[in-house]
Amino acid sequence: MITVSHLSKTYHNADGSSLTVLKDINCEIQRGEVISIIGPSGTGKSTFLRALNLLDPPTGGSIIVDGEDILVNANANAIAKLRQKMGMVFQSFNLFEHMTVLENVMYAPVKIRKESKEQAREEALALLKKVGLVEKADVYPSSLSGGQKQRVAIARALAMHPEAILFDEPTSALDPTMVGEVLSVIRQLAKSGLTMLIVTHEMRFARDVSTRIFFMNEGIIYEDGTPEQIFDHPVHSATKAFVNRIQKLVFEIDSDDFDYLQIHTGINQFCLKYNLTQGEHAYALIKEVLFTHMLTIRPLTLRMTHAELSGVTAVDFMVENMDHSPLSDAARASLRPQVKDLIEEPTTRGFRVKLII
């Protein structure tokens, strides 16, 4: 369906330096194909996308879409029908604020396929429905959460009728708790068999739902392969070390008069940011091992983590120049019915008590 070769991007400023954001990027995407594109920040991911449908023309390359190079006659007229087959999903949702939901989606079917206002009001029902946002029709985007305005931008880019469906971050604008809400209905997409590129930030997400994972570092496709090889069995080091991210929380503890409540904010802002459920429990347990099963050892270093691939979160307690565990078997039974593991184990510093909750 596309081929991309050798394309390029590089900004240039008015002071005379430039920027170049795409280097070298080769790659052919198959109708049905869903692909994620992850990587570090500034590696040119949504550069990338914006540059398949000319929103940000190449500097260099080509671009072939169903057998044309769509760089050789880049007119106006050419650019619009590129558009049609090739929609796209912004991060910031750009909704026509006074438009009602119905008359967003409706807008380009009658405006450039010239369908009817009959025809579109009806396929934009259907589609709405298909987002879970038809009871939603008649109101405006101001109303609307994060999460719902990004499903009525979802259904406006099916509206067209695209044979692909370019995602731009399309969840890093939503707060935490509506972030589902909008992965749901991808995978919906996803399972209909429509062509979609997806930069994202989700890494489970991006595992469950692709067929393939471009990762893109310093302006080039990285690595190209199926989920299982980028996730599992990454050739280059700089995918491993991506791909592998453990997010951490880090406290230290050296004497009796912590700030107990820095710790209690610290892990639901944690728990904020990465979407989990388990600050409470988290906090819970804390209190426990440090004011009952652990009260008397001091200095110690507190750690909650999060595995982004796996979705392991764990909290666990380090003691310097230790070579047993602080536990007591009162503690062990204690803890071990409130997590899924417990895991005591000795390191080259010490040793680690940790809670796999």
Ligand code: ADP
The other form holds:
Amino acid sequence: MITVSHLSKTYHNADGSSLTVLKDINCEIQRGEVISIIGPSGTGKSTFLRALNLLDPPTGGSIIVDGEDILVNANANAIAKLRQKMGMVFQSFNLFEHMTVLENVMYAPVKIRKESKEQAREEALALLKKVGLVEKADVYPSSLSGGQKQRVAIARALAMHPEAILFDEPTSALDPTMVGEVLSVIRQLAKSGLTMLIVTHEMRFARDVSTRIFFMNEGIIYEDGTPEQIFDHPVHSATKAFVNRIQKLVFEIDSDDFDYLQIHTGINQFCLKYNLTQGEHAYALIKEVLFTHMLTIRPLTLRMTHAELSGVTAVDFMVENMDHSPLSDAARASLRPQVKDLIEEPTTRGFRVKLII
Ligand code: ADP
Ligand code: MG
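Structure of the form predicted together with adenosine-5'-diphosphate, please, following the form predicted alone?
First the chain shown before, then all remaining chains and molecules of the complex.
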């Protein structure tokens, strides 16, 4: 369906400097594929999607869609036709604020596809039903939550009967509590056979929903494979490091007058960011360990970690220059029932107690 060859994009800045964002992108996308594009920020993922949609024309290479090179003769008419084929959903929704939800979804079908208002309305209502928002048809976007806005944006993209939809970090602007509702709509679309390219940081979602993963790094598709290949058996070390990355929150506890409110706030923010429900549990355990089981052990380093792909969350207590566990049998007996696993292990510089929660 889409063949991309030697695609490149160089931005020329006003001060005469230039930045090559896409170096040499090559890929083939078959109809019905669901491809997640992952990779560090600033590596050209958005630029690539925008190039496919001609929102930001590339500076070299070719993009063949259904046998036609879309970079040749890209006049206004051809661009409009292409965008009809390839819908796009942005991080920031981009709804028309002065139109109701229903009007947002009906607008392009009437204006561009020349559908009758009646037909467009009927279809729009069916699509709103599909994304679970038919009861919001007559309200304005300003009264919707972020998750609801993004579901309207998806309905609006679908209203054009696209052959493919490009999603650029569709959940990145959302409050963590709303990520799930948007991902579940995208999941449902993935099953329907629609071709989709999804730039996302949601590793577990990407793994579940995709037929293929592109790992983009340094302006190229660094590694391309099935979810199993990319997540379980990556070939390149950069891919491996990226998919296995662990988020960390670290506190140094030097004395007993440390700021435990700061720890509490830090843990809450960390949990909100990664959509974890264990915040209060983690904090209760930390308090118990710091004030009961390790009261005399100072300084120590407290660390909360979350591995995005495996979903493992842990709280570590690390002590330097100690060759045995600081936990007593009573401490162990108290902690064990409260955690998934309790690991006590020497490290190169001391000893670590790890609570998997
Ligand atoms: P990603 O989506 O992977 O985070 P982007 O495609 O947004 O990366 O951006 C890649 C690089 O291109 C970044 O360094 C960004 O600053 C640069 N860039 C993006 N858009 C422009 C632009 N319009 N002009 C100049 N540089 C840009
Ligand atoms: Mg981006």
